[in-house]
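As a starting point, one isolated chain is supplied in structure tokens, in the form predicted alone.
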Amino acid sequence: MAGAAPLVALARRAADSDIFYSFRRSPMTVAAAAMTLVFIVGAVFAPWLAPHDPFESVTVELLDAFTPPVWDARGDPRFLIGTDDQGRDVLSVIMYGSRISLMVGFAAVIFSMVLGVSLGVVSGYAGGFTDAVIMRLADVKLTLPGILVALMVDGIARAAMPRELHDALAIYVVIFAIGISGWPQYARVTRGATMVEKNKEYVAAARVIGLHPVTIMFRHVLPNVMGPVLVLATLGLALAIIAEATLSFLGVGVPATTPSLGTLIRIGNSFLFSGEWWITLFPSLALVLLALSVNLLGDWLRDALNPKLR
């Protein structure tokens, strides 16, 4: 019991904090958090929660293809929101597809954040020529649309790799393509915060005692500039998920054999005008709800961490 006392005290402090109070007072934020949690739990535990396994050829019947949702006269109680062109349960495919979309989104955001924050801290702390070079690179990147950069990187990677490795490495290429297009935002925010922090007394004291600049940057300055970065990462997650869906919809993202929300929408779009609307409608709704929920959480976190709004 003694070991649990610090955890209980930490939980009580968190419950009494201004951020948690702000969270409880916003029904929209609570609903967004609940929706995001539903998506994450459904994606992580899809092998146990999904009604069917869309990758199990024994249970997938081609004769079940194009079954409409259960409320339709031709619906089947086994498939709540219908089946796709291969006879796979749409609900199960959405749950498995959300795993890919969330994994790509989180990985791309982490990659962008690590690269952008590192360059931003170095740029803001070093200044001079180093700062000028890094910021001009960021300015050049910001003049290009993120999806255009992702398409260019994806095309270069596919041209450089052997054809037999395209499907095996497709997810990693998408993560890199989305991540490399998002680092300037993190770099600019971190640079501005670092330029403020490096003039404070604790940094001067660290210099006086002879600490290496790298130690000062990443052990002392970095923890104090992470607040705005976390807000940016939350907002960036929704953008990364949408970017992955866009690339997959265009046919240059993850392969069709590894369904994400984008590939599901692209496949369903082929049957939209033939009457099988549910194949593309429900993955599209899932993408919209997921992106909207994450965006709402990001907006709340930005306001909650802003001392001027407290």
Given for the second form:
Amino acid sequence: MAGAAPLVALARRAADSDIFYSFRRSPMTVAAAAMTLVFIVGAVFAPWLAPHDPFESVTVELLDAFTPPVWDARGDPRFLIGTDDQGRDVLSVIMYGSRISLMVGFAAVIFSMVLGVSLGVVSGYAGGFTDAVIMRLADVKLTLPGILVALMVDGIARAAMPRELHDALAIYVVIFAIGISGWPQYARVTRGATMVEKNKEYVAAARVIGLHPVTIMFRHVLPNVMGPVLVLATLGLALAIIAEATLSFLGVGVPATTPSLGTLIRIGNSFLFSGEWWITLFPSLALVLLALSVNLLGDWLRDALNPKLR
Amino acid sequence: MRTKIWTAGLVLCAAMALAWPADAKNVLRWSSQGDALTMDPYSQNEGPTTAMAMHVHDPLIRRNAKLEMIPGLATSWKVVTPTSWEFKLRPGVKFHDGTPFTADDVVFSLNRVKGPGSDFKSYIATVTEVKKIDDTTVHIVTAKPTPLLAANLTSVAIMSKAWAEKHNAVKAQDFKAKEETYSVRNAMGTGPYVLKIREPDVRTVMEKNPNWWGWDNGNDAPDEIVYSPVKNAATRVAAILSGELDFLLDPPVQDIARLKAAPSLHLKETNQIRTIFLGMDQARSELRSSDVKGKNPFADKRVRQAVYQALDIDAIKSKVMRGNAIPAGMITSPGVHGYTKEHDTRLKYDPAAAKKLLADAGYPNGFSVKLDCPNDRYVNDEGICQAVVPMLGRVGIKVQLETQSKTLHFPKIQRGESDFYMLGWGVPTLDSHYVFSFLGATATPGSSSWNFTGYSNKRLDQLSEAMDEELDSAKRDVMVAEAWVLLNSDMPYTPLHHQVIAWAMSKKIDMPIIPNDSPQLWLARFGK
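Next up, the form predicted in complex with the partner chain. The previous block was the form predicted alone.
Entire complex below, previous chain first.
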């Protein structure tokens, strides 16, 4: 019992904090957080939670293909929301597919965040010529729409690599393609915050005692500019998930053998005219819900961290 | 100033309004999933490629909508001696550039077919000499009697000698080596349509040749044909439903019911002369993509039979093809000489037997292999392959699937780089010999064989050659039957099904459906 006391105290402190208070006050945010949690748990624990393994050839039966959801008269109780064209359970495929979507989304955001924040801190702290070069690069990047850059990166990778290698590296190419198009936002925000911070007294003090500029930048300035970056990252996650789905829908994202939500929607799209709407509708719904929940969380975080809105 | 702009705008609108009726021609816009591979008529022996070529060019002998032989550039032909044929050429025919068509063009074309780069050599393999007798008479000499010569020539387009020489396209394009020649994007023939614009994979525009010899009241035939391939099936269907297209060669099977119900369209269906199958490389000492090293599992007939019996073709028919297929036991369809119901009987679907065969062959735990499939060539080709993967998985064969466009798939298998591949085979000559000479006989270097399995059976080679020159049809039929028994029992290929095709077209036009799936758009007629 004694060991649990500090934890209880910590939980109590968190529960009393401003942020948690504003979280509780907003039912929309609570719902969004719950939905995001459901997705993450469903995706991470898909092998244990999913009713079927859609990649195990022993259990996938072609004769089960195109089974409608259970509430339809032709439905099958084994498949809650029906099966796709290959006889795979749509619910299970969505759970496995969200893994790829979330994985690519998180990795792409972390990639662009690390790149953008590093460049932003350096740019804001160093100023002068370095600042000008980095910010002009960011401007150039911002003139090109993100999805276009991602398509270009994928096209170059396809042309440069033999097919086998490209298939093996496809996921990393997509992560890179999405991540590389997101860094200027982080760089700009970090640069602005850094410029404000670097004139404060604690930075001056650190400089006076002779610390190396890199240490000052990343040990002292960075933690104080992370608030807005976290907000950007949360909003960016939703965008990255949608970007991945867009690329996969266009057929240039992850290979068809590792279905993400985008590839599932693309496959189902072929069967819309013939009335098998569930194959594309449910993955689309999942994508919308996931992106919306993450976005709502980001919105709330932005408001909660903004002292002016309190 | 403002008034001036308004006036200019009004004048422009008026001009456009006046110009409109003069431009009202009958444009036939059509689509299918993949483009012709090249405009060179001898470079790729592939259905859609030849179908496109036959709009620009004429063969010596054409096939009509019922696939009967009718005169083309030759008005008559006869066998003079068993090894010599005489062709009388149509007088007064001109190429699209206005130069007259003569016997020289026939001699040039057939020599080009026999030359390097050509994928059509097998059609006229026995031809030793093409002689010009006079401007409208040609003699074709063969090494041995070749009763099928006339049928074979229906697939050979006739090119312009002067044009090919002028543009340095005397040799056929080497497609496998990705060669670019003038003849890849340009064409010069005598056919019903003139090639105007060729943008591979984007659009191909052809204009009516009003001087074509073959028009039978062609006033209502399309004045212009615009072909644009659309890879996405749903997009193609949406395009024809919205009236953006007039003709869709390959509506996806799942949408046939819906297209039938559309008031602006009519749908024609027929059994196609084309069989889809899987080929297995059985000659190499070791498969490239397998975890079995030092030996080739496919070299063992029991393994090939296991693949055959592991496939639930009825499930593929009902789920992937939605009933639009006829399960096959032989690689040729009803309507081809040599087809019989007995040869076309499949081995039973029996996964337990397949497992046992694998165990007997020394693979109780199966093996892994990569399957190469096209995704824009046959009806639901990718879907079939995706269905095959778990079926083979259940008997222990772990299949890694690689699907790609036919422009990459065909060169890959032609270079002999695939262990396990999908292919479909139509029979333009309507005789079984075509199947044996391309798919059954041993492939020799430099030939235009499509046997990429390494399969070789001396007796089948003999039969294939003998039936080519046998004039006694009863004796010949015995050979054809024996060859089918051999090919079916050796199982170098696993037959899947005969394709059933459906064409969707706007009610504005009427056009016969053709069982070889090669549209003859000059037969289309626009209604009033």
